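Just one chain is shown here, as C-alpha cells, and it is the form predicted alone.
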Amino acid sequence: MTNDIHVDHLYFRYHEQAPYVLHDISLTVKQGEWLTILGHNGSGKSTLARFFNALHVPKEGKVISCGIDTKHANEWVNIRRQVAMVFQNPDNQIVAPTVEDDVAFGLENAGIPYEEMHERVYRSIERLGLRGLETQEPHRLSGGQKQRVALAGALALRPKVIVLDEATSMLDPTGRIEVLSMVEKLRKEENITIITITHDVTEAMLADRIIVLHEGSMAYEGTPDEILSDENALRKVGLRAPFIVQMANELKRQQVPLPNGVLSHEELVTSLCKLKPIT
C-alpha cells in the first residue's frame, strides 16, 4: 500500500449556492517528506487538510490517502488510522483524566488488544519525552506538553501521515520549539510523513516543500528557499517574509554581497563573517 497522498482537481464548497472554498487543487505528498501548506487566515488551508483523512469527502475531484479513495465510507476508519490529525487547541483534543489514558484512548476505540495497547502507549510516551507524566492530569501540563500528549496519542495509532493543523499557533515560543523538534525527530526516526498547516512563515522554513494557498487556489509551490525569499510574491498573498529574509534583502539593496537563500540567523551571520573587510 502506498503511503502517498494524491489530490486530483479538487473543488469544494459547503453547499450548492455557496462560493467555492477550494478551486482545482492538485498535489501529491510523498512518503517521508515534510510539506507545509502556507496561507493567511481564510485561504482554505485547514479545509484542504480535512480531505486528507476523510473529514471532508470530495464531490468534485478525487483524494487518495495511503492508497485508499476517500469517497468509500467503509474505509474512513482505516484512513483515519493511517492519517492522524493534531489540531490547534490541545485542550479540545484531551479527553481522559491522565496522560496515559489519553494516549490509550484512540487505541481502545480501535479495539487494539490490551497487551499491544500497553506497549504502544508507553512507547509513544517515551518517544514524545513524556516519561514521568503518565499519571498526571493533562490540564495541569504546559501547552507544549499538551500538544506532545496529542502527538503521542496520534503516534500510538502508528499512522503513516501526521497532519498538524495550526498545532503550534497557541503555544509560547518554548512550546512551539519543543513540539516542532519532536515532529522533526519523528519524521527522521519513524519515516512518518508530516503535513503542517500554518500561516507562520518562520515555521514553514522547516519544511522540505511549501504550497501557498490564496483564496482557495494554489498560488505557489517550491522549496523554502524559493518561496520565502521572494518578498513581493508573499506580499501578493497577504504574507510577510521571515524577518531574516527581510534583513538579508535590505542588506542586498545596500550593496552587501550576500548569497541567495539566506533563511536563518546562522546563515546570515556566517555569510556576513565571510565578507572581506572594507579597507
The other form holds:
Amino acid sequence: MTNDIHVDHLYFRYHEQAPYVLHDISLTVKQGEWLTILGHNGSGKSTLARFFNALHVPKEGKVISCGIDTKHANEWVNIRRQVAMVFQNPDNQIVAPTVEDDVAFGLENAGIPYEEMHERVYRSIERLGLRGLETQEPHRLSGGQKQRVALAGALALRPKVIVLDEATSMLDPTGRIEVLSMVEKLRKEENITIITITHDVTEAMLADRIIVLHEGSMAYEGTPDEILSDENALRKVGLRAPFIVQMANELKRQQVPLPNGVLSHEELVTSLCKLKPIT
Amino acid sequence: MQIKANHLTYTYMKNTPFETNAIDKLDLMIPGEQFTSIIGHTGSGKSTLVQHFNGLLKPTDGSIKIGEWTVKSDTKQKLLYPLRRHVGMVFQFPEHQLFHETILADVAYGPMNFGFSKEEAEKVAKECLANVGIDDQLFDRSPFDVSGGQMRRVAIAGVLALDPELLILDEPTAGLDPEGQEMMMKLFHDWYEEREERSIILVTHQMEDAARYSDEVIVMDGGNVIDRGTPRQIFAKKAELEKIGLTVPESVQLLEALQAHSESELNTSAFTLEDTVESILSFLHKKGRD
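With the form predicted alone in hand, show me what the form predicted together with its partner chain looks like.
Now the full complex is given, and it begins with the chain already shown.
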C-alpha cells in the first residue's frame, strides 16, 4: 500500500523566539485509511493539519503529500487539489449563491472544461445526498447540509485525501451523524483517505487509527480500542474517555465483573445482561 | 426575571419572496429564578426567540414582556437600553465580541458605559475576572494575546460585569473541548446558585447539559414550543424527541437499551455518571431477587 501523507520530524513555531507549537512529529497515513488526530483545544492539531495540504510549509522537517514534497511552491496548487480540506464553520467556507455553484467553485478555479465540470458537480451532489437542493441558497440549509455541500465541493476535485478539521463540532447531534456517515461512505466507495481532526472521542471511534496530540507532541498512537479505553491516559492530556468507558470503569470499581475493552452501548448492555445477579 | 411572550411572531425578510416566520404566534411564560434550557433542531427558532429576551430583536407582531419591560414592534430603541443592563447575553463565540486594548479595559467597558466611574468599573471588572479564573497578571495583556479558552472567559466576565439578573446563553460551549465545556458550565451554574433572584436560559444541543443543570426544559420545533417539563419528564420521551431530530442524553440511551434488552423495569432517568451507575447496580440486585 502506498502512503498518502508522510510527515518526517516536523517542528514548527511562528517565529524564531516563539515556543514550538509542533515538536518532532513523524507519521504516515496510508491510502484508504481513516486517521483521527485527537487533542484538546490548543494541542496543535489544527496547525498540524495545515501542513498536509501545504497551507503551512515546514522549515524544520519534511512533509510529503501524495508523493510530492510540500516545500516546492510550484506544486502547491496540485497538492491542494489532491488533499482537500473541510473546516469547522460551514458559514465561512460557502462562497456561491446556490448549492450547485458552490460545488462547482473549486472546479472553475481549476479550469476544468464545462462538460466535465457539469458531470462532476452533479455526481458529487448525488453522492452527498443533496439532490433536489441544487438551486437552494446554501445559507438557508441546516448545518449538516452545509457541511455536506462543503464535502461535495471537495469530492468534485477528485482528491485522494479529505481532511476534516473539526468539521462536525458546530453541528447538532443529527447533523453530526449525517456528515460522519457520508464521510464513511466516501472512504468505502471512493477509497478516499480520511483524516479527521477532533476532540470528540465518539467521532474518534470511527477511525482505524488514532494519534493523540498534546502540547504539540505526539502523546499516544493506537487503535480506537487501545486509546479510548484508557481513561487515565486521556485525562492526562485534557480529554475525557467515552461515556461508556467511564461507565464500565466505574461499575468495575463497584465490583461488577465486566470484561475489559467495553467500548459500545451494545457491548455494555450484552455484558450486563449476561452477568450473574448480585444477591 | 419572568418572561412572557404574547402571540409573538418574528418574520425574516418580510415583504420579500423569501418571507418566513421563524417564530409563529407563540404564547409562552418562563418563570423567573429558575434554570431553563431550550432545545430544538437547527432552525427550530430557539436562537431567534432568545434574541427577543434582551431586545436584540423586536417582534414583528405580538409582544414580549421581560420583567417590567414590554417590547413590541414599535418599541423605541432607547427603551431597550436599560433592559440590556439586566439581561446579559453570551453568544456562541463570545470572544468575537472582544475589542479593547487590555483585558481589564474590555471588561470595564460595559459598566462604564452604564455610568460607573472608571475606578468603580475597574473594581467590578477585577472581581468578575477573578470569578471566571483569569489571573491578575493577565489584566494588562491584550485580550487577543491569550488562549482561546481565556478569551472566552474574558468575554463572559464582560457580560457578568453588568451584574445581570437574567443570563441568556446561546450554545456557550460550542467548539470547546470536553474539559473546557465542563468548566464553563460549572462557572455558569455557580453564578446562578450564588443569588436567589438570578435566572439562566440556556440554548443548547448538548442534551447532557440540559438534563444535568435545568429545572425546566422547553422543546421547540418549527417556530413553536411543542413540549416543556422537568428533565425527567422530557427525556423520558425518546421517540418523540427523535422524530424532531433530537436525542436523549447518552446515559438515558444506555439505560433504555438495557431495559429493552433485559425486559425488566429500571430507572432510566439518570443524568450523571453516579446516578447511572446506581440505576445499573439496583438492576443487578433486583435480578438477584427475581
